[in-house]
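Only one chain is given next, in structure tokens, and it is the form predicted on its own.
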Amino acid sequence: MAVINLWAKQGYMSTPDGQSIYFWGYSKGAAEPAQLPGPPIIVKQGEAVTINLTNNLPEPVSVFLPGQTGVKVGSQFVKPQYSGGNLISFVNYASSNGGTVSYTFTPTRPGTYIYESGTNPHKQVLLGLYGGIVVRPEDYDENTSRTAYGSGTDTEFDREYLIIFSEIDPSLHQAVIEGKPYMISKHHPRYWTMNGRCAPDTMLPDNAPYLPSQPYGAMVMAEPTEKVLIRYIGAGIDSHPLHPHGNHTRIIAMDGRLLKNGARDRSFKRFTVLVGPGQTYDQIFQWTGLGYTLDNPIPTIIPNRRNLGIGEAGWTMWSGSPYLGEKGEIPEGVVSFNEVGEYHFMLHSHSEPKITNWGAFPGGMMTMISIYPTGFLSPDVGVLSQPVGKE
């Protein structure tokens, strides 16, 4: 049996422009900070699966699982929850200030699920109380079978990343430390995240020591011709069109269901994946290089030295070498952030607002594909794990 342990706790959050935000977030340890997103939970199809939530908000919180069957707390089914005829809570939760619940299931599909809170969840949500859950299938082996539906499904992969989606309302954030009301109909956003980072953030590696609550990256990193898993979840209220420029994905699965009608595959590719609430998306992706070859070493058009500078600060991810692997000189003025001479494509949602950071661009929803020389990246990267908190 897997035990997953969390707390629900508050804790602030740090944006690239300077803002402390903050939030509500599950937290892998009772010393360890509330943390955004919440810690993956990776279980086991077929692996009974037992979450103890303790709760130090004052408020009730809950742990909802959307795609799970059987959830029980003690012997009886999960509920939902009313106070004088008001629903309160989808589900069991725990009381405010130090009360405790747990949840036991089994999971009976591999895939990609979200849990989040189901307790006043057009406020908790929002507030970072969310987090991802990736299910194995019953025949995975890290070494000799890794798929993202088990044998057979063409579901292979050789690194795998989770991201999960959301946005902020600052005054969502200070009307709760307030203890002011907040219409949700006047939901603005001014930050958009992924894994809890808005860019350039999402591009600075896990655990990074100056983002103790986020300690999450998105950036995707890969070899040629290797199968990437990406993994998306939707956990804000708004549907967030993402592309990686130049390149397409190839849906696998949506909402932890295999798309294959028996021996019939009914994955496809995609340029833009429309990611909604709740939802979810499995996608392989695969850098050929679009039709790069050692005899074709340069498989795209060279794009003019002046547009190389990404805004006022004048970032670049650009090598200066049109070479996969090579290192060549850059515009005057501008900044490389280029380590190896890898090739960079952005991967951010097309709806421009959505990457910013309250109307300054970059930011938001934007991260890098990086496709590194073959032998550079160690076995290491690309990898999820279940980290402190599981038993």
Given for the second form:
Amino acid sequence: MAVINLWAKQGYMSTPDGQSIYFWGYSKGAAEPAQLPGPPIIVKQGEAVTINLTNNLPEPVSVFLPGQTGVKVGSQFVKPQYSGGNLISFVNYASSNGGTVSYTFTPTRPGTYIYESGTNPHKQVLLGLYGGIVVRPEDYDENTSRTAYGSGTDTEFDREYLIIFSEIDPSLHQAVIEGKPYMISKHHPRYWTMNGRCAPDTMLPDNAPYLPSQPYGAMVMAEPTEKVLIRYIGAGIDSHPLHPHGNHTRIIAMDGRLLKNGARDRSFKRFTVLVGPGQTYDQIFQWTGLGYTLDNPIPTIIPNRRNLGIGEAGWTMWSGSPYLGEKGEIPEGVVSFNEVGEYHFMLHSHSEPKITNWGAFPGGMMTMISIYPTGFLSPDVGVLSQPVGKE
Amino acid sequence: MATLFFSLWVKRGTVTLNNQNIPFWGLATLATGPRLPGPTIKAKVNDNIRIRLSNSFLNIKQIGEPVGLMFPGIEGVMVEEWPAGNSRPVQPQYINGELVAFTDYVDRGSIFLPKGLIYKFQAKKPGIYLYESGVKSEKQIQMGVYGIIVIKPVGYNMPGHSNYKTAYGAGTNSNYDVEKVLVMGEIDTTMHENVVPEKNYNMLDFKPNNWILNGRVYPHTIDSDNNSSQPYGSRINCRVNDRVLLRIANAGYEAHTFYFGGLTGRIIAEDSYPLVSADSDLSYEKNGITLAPGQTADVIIIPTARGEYILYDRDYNHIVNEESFPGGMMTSMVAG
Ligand SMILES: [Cu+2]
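Could you give the coordinates for the form predicted in complex with the partner chain, as opposed to the form predicted on its own above?
Shown next: the complete complex, the earlier chain at its head.
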């Protein structure tokens, strides 16, 4: 039995342009900050789960679990909640200022799912009350059978990444802390987030100490030929077209449902994946290289400087060499963050205004996929594990 | 096979959204006021469908501009002048080389002069199809000139027939116990209040403030059918383990994500192309589906536990009335 303890709290998140934005989020401990997104819930198919929610916010909050069946509170299935004949929540909730509720369910299917507040969702989900659920298949074994949907489903992976997308309109968040009316009709996002962070913070490591409320990075790191499972969740209210430059992924499941009907493989390859609201997409990505090795040199020219930049002017991830594992000269005045001659390419929303922070490029929904030379990456990179909060 | 005749007028009327009366233009029969959405046209494969659209004859509530209908997804639509005229394929209309309509249309006329067009086609493929204005479509569809055509396979209503209670015939995994058509859309109240016949509305000003399901906003979506100029309720009543067929169409100008209330559904057809055939199953499961304007999807949902499920637009800014939840594009499914 997995027991997940969550707290609904207020907090502040940071953006790379120096803003501190009030938000509501789930937290993994009574003394821990609210976080964006909420702690990932990582459980196993067939194993009973209890989610205990303590609500420290000034209005009722719930944990709604789309795609999970048989969710109960006490001995009853969760159900829409009414007050004076008016719907106030899609499911049972914890009352304001200290209320609690416990949900129990047994996930019957492996996959990637969203959890979010089903109470005043036009406000609470936009303020940050959302997170991801990963259900491991019954036969999952971290060492011997790492698959997304069970052995025989062609979903083996070496590393995995969970990336949750959303949008932020800071003025709506500000209205909440100032006690002003929350005018959803005025919703006008200025920040676009991957795992609660805007680029270039998306490329910072997990648990970066200066982002206490945004503990999850969104950089995808792998070695050549490794199978990388990338789990996308759309937690916002807009659709976002995501693509890794010069590469494609194979979509193996949507909304936690394997794309396979009997023997019929329905998985498909895409360059761009349109991540829709409330929907999830599991993909296998494999980088097999461009076919050249050190024994097979090709002439290269140094790329245009403006094509190398990331973050501040003059910053680059480029190694100075087209060869994986080799570093070369970089132009004067350019600072390279390249570690060991790894290869970086962008993964971003192709809706270009959304790769800005309040209009300033670069920012928003942008990160990198980094291909490291074989043997460089530690096996703990690209491993999803349940953070503290599970008993 | 039968020949089915439908007579439609475009008229001015009023819809009620969140206790506000808002002018709209909609499709009507001769005797009734306009409807939002327009009357649902039901037919079987092989039926010959004739839809006469009239604009002026006996119609004191005419909208004051030409009207015409498009039938996206239906091939071989012919048109015939009424009272008398030759048949010809429908086609875009030009005046002095300038495109004025996507389709043949009926001009405005005097109250004494009967004028009309008969659109004719044979129902060939089962499915659900939008029919909508093909004249100043950016304005008239928003004003309400649209409806749904449901074409069923032969035998769908004959117990014992292999197509009985199927949407797309035997072998398409489309058998259902309960069927519900849900048409998504938006309404910009300001546009409706300020629209002027024969003048173009500046679509840059289009800013919808109501999100509708079958022409209504929640909680009126769950009221009964036939209670107003918005005759189609969206409430779904079923029993546990029923196969509930939701036939979702987006008649609006924006994409919407219809979410199945926490349940998982199986998408069995897209734009009325079934995904399942004898040798291939391309159907897939989803917790919600994003439909672009003009798209449709058929979904089978099987509730396995008794209770109420709220189905809604996952664009959470669209499940409000004014600024408050609940409202907008939501409905309720009750499994008894
Ligand atoms: Cu791009």
